[in-house]
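The data below hold one chain only, encoded as structure tokens and taken in the form predicted on its own.
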Amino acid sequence: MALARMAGLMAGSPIAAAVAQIDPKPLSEHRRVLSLAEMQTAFDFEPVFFGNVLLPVYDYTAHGDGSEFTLRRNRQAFDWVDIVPVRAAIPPSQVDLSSELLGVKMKFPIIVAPTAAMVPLHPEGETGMFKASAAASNTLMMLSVNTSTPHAQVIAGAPGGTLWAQFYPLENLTNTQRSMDTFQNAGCNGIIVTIDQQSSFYERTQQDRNFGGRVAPGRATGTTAAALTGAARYRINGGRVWYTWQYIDAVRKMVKGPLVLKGILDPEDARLAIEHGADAIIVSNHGGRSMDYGPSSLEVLPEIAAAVNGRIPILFDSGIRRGTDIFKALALGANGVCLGRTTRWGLGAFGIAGAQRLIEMLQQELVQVAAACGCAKLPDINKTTVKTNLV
């Protein structure tokens, strides 16, 4: 108890307010687990997630490239926003956040974006987490290429959903149209291509990769240093550092519906991107799991913001816990947003409902919010409601 008292001491001292509000693993003065009903902000789904899963599971989920200073940058960069105080109020209900994306018809600026392997946070796994989606206002979810359940079941899970499909590129380019292929004849006629992730490496995820402290025989994580050869001694990657414009402009011939490149984090990309066919764009450092000591996404937004000018959609990921989160990066530029980690908290704490109420439970902070600043539709959310001191 006395150090349960002190832990309680120290979150409330001067000096723990001045840091950047950290995902707080631990509800140190709790001596049961909160049930769903219980659950008032994403913060609190992430101790039961912890409790839920294995460990490598969690850390997986956790944890981020190299020193973990993206990781921690993108959090820290929220609080570098102050959302600009108005005199005139609105109700909730007069707050109206709809809006179309690429021909889908969203009712909040909000979307689940692809995280790999759900079956481990949850039995319903994939499939759980678009019935969640779809029954939260028909959310529209990004499928990781790496899902643990096949793209056609995920989708056969919740009918009336809308469900788009991530992809890593792929040097040859006809394994690159099968895997096209396979997506949109399953139904996902959005394709997501994602160029970032060139050469990232997640320390603390290595260490306990092998579960149980075993080595996983024939695996490039779980080799030994002496049985690799050239960089990948080094951690580095081949595997994605060939990335060309070309290939994209090879891929936009294959895509038939809209083709979304996720990763941009500079203006002249996002010109490039809109040269070679892209459709939209999301802002991302892969939740800072890309490279470490790179800008958070939401410090490059804006210039990014002016670069496309209004000539494509921008979506928007990395670090988002809140409503005020969603809100500041719409405000800055962005036509929505997606939500990574907090979505597989939801799932992984209380399954299928867990993830729905989480993603009901930012909707709604997103129209306090707004209504708080006295914005009644989508457009009113713009740089003027924000003030910025990013350094």
Ligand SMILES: Cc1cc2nc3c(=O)[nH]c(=O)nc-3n(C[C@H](O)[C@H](O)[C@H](O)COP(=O)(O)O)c2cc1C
The other form holds:
Amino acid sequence: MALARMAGLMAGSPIAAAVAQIDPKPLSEHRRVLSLAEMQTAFDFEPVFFGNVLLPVYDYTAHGDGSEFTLRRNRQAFDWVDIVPVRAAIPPSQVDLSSELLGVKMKFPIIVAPTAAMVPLHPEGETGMFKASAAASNTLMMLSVNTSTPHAQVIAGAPGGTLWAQFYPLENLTNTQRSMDTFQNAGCNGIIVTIDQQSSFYERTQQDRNFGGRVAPGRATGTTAAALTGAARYRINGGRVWYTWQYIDAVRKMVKGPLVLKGILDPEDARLAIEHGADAIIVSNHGGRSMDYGPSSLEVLPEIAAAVNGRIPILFDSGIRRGTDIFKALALGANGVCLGRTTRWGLGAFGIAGAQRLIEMLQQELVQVAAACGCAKLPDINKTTVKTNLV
Amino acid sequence: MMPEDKAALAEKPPAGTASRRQAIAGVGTTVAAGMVGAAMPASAQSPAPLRMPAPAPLLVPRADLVNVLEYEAQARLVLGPAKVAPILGSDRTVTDRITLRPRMNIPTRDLDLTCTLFGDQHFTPIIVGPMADQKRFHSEGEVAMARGASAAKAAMVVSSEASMPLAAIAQAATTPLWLQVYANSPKVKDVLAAAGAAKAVIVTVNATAGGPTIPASARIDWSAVDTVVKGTSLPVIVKGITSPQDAKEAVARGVKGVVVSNYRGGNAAALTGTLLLIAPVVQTVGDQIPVLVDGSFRRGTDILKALAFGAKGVLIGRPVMWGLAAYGADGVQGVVEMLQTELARYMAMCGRPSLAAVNSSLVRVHAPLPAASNNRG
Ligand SMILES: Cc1cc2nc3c(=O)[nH]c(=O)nc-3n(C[C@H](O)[C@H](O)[C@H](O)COP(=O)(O)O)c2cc1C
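The form predicted in complex with this ligand is what I need now, so please give it after the form predicted on its own.
Everything in the complex follows now, all chains and molecules, and the chain you saw is the first one.
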């Protein structure tokens, strides 16, 4: 009875529309909650995740900026790239997709993206996610600065695993240095600076404020103080609209290990990132959470890869849900991909075992498509293995 | 918490309010009607019809609306299906073919959207467009519209078919007013005579006031434009331009601005967006006169795209009417401020600190999307 009610609720809600864009099996057809053993694709985790967490937590994970044009386009863009098997298929056992990324040995070119606040997903939280990623062939994990578990505690959860730290620029350089010290002293060698999402607004999450969703600052009208200047005149929060390349220079000096810039969508910005000392970039639109009516990450990847021209590694995220998506991103110039929402679905649905299974599922899917295309090694996955019809 | 507890939580709105989702979907009225028995099974209803006044529609509190399109449903609740019909609709097909290209690490805290149009400084390039007979949608009509536009620091265009006296509208306004008149309208003389306090005159071509739709191919009656230009010392703006040739002709006739617009009277809901008509006009006359635009601007991103194509201002039509109908002057203010904030937000996220930094490098035009495939399984 409870399950039937839940299925009915899910089918009738706008959430179903958001899910339908990616779900091969409409929620309305679900009659019971599947078990971990029954997960066949990453999509299968989402309805289980939905059932396990509070609605605001689900919404926070699912939604994106504005009308969610970018969120949808991220998925659509994978439809515009076809995989073309140019070589004869090989057995999956002959596929070896290992590589080294800035000193980190990777069995698969797959990374756990930094996503905030995981304890609301599952009591094991970030520590659980790190245990899962370490168990899944020592997958590199990027820990969000908005972690609900301290860095040192997370890193202690899986000795031998590799944890890098993501953070958002802090205008005050002393505070920045303090953060860097905390991350690096905890053992996070690589640092990811996220430079997008300067002024985002999740409309769809706001719609659930009756149930505890977020309220955007600065939306109230009618209280315009006379002395406002600059961005504040237009009721936007100035907290993240000051970012500069000089700031990146300052951070570069504080980071002993690899420095990664996350949120690059333009070839010129990729060049600037290299100029200002980035060791890698992440081509990302924050999973559609940064800016409405932006490009999908995938459609700008080829031009950015051309501009970078192999000088530094390119990581990629936004919209990856299956192995073929990863294959396409690698073929268009990425050296590795990051998984955001999918890893949250895994953890929220089945805890550590779920997150591990999710990561391994995508690793295996990637191996399978590589094998089907006769790609034995990472460099075999390249422009020749795809045909793009980006619109 | 068990799933069923969660389901119950999600289904039951806080006591005394429509859930946001219900209210936005227009279910609010049904909920209210239920209180007088309309939603009860027939067997449970008394045979004599209840004589109670229809309950007031249950509107979402204005501050809860998260985008301009949500105002449309609220207007529908207030006006009912027949009265709301003339102001319904939006075309998203053109804007959905255009994406923005953000640049990073460009500080925008000093964001500045101010611009100068026809001698006046404007807070942003967003202007309340001309729409006839606004009492159809709110008892205070154009006066409430002017109050709302002024509260949002936006200029307003007053239609020659306004339902309230210009003097009353002017008294309510603290921002520049422009007057609009249809070419060939018998009112041209009166409008120009009364133009005193206005800052510009817009003459709408290729259209009849509320009359039947004129085919797009119909020639513009330039002698009517000449009459307006000769009859006033105010800058004259021609609205209804869709081609560079017409824009060129307008400049030759002494016109000081054009509005790219495909509205010709009749049903605006059937029109497509005008974003892709802007650039050719700007290329032809943009260095001589400001090119403005209107037609289905619903989001700050839509406006930003128009500015990237070279427009100097964007007129807002139906959305401010939704705001007016549902919430009066407050709703107008809400719609305009929301668009201002969105425009500012996306300029900031694209790394464009001022309007001068907004140019065609910001946009990419794509082919229409193929019908949604299901390459998901
Ligand atoms: C719920 C959620 C929280 C996120 N929090 C952060 C964050 O704190 N820092 C960050 O750099 N990116 C954050 N991201 C963005 C992810 O790192 C990543 O860019 C994005 O999720 C990738 O797209 P995908 O979800 O389609 O895989 C978050 C994403 C989600 C879904």
